[in-house]
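Take a look at this one chain, the form predicted alone, written out in structure tokens.
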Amino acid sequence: MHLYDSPMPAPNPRRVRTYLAEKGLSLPTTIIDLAKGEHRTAEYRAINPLGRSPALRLDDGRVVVESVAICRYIEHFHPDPPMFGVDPFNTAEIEALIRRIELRLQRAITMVWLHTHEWNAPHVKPQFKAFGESQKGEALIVMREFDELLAGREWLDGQRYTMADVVLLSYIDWAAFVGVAYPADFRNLRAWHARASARPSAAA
């Protein structure tokens, strides 16, 4: 297997690096520099036609795209420690958490990023800045929901550090980079963030 990765602050490639670190795994890697537009080159689009990072090329030439899908693929071969659940209910719970993060928090932060930051101006035409600004409020609503969920819990599923925590950490940190940091009074989320950030895998 060969991983096509991109450096910080890109959140999606970071998920895969964090997951691999939790598993104690490493893969041959090619860095795709998003700032230089390397994800838009014909060479990289031959690997991932969507022009997004990360991507995992298998030994037989097939390619797995999307960060969580890449981690799920690897999980089949390296199930310990379990990152996607330990029984049917826990697996469904983690899946629901990931979907909630991606469909609501990720979407809101992505809209802020695409429509308010000058870096995207050449690629997003037109930018709707008022819409982008409005999504900051939506992101904070979802963050508050996770702050409430984490009351009395160390990790999102209430049991152990899972892929849901990996996904949330990547987007909480990216939100701060984009300009949507969670408020100081989100105490449960802040405590969770400190725990997750202290794990060696968080530096991946």
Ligand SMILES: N[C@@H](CCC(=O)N[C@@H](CS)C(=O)NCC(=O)O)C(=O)O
Contents of the next structure:
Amino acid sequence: MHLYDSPMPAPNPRRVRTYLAEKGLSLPTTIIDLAKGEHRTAEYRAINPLGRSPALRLDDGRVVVESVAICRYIEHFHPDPPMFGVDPFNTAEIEALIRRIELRLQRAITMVWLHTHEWNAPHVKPQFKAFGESQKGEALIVMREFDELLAGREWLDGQRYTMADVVLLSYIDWAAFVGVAYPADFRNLRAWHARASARPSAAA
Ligand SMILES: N[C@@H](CCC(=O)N[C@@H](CS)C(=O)NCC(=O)O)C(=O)O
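Any chance you could show the form predicted in complex with the named molecule after that form predicted alone?
Up next: the whole complex, starting with the chain shown before.
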């Protein structure tokens, strides 16, 4: 297997690095420098026609895209420690958490990023700045929901550190990068964020 990865602050490739670190795994890697536009080259599009990072090329040449799908693929071969659930209910719970993070928090933050940030001006035409700004409030609504969910819980599923925590960490940090830091009174989220950030995998 060969990983196509991009450095911080890119949130989606980071998930795969965090996941691999939790498993104690490392893969041969090619760095795709997003700032240099390496994801838009014909060479990389031959790997991932979507022009997005990360991607995982299998030994037979097939390619898995989407950060969570890449981790799910690796999970089949390296099930310990379990990152996607330990029984049918827990697996469904983690899937639901990941979908909530991706479909609500990630979507809102992505709209902020695409429509308000100068970096995207050459690519997103037109940028709807007012729309982008409006999505900051939506992101905070979802963050508050997670703050409430985390009351009395160490990790999102209430049992152990899972892929849902990896995905949330990537987007809480990315949100701060694009200017949507959660308020100080989100105490449960803040404590969870400190715990997740203190894991060695967070620095991967
Ligand atoms: N849902 C995809 C998102 C992949 C994605 O958009 N990656 C970003 C880096 S964090 C990217 O390649 N951006 C380049 C671009 O949009 O032009 C995943 O989870 O892998």
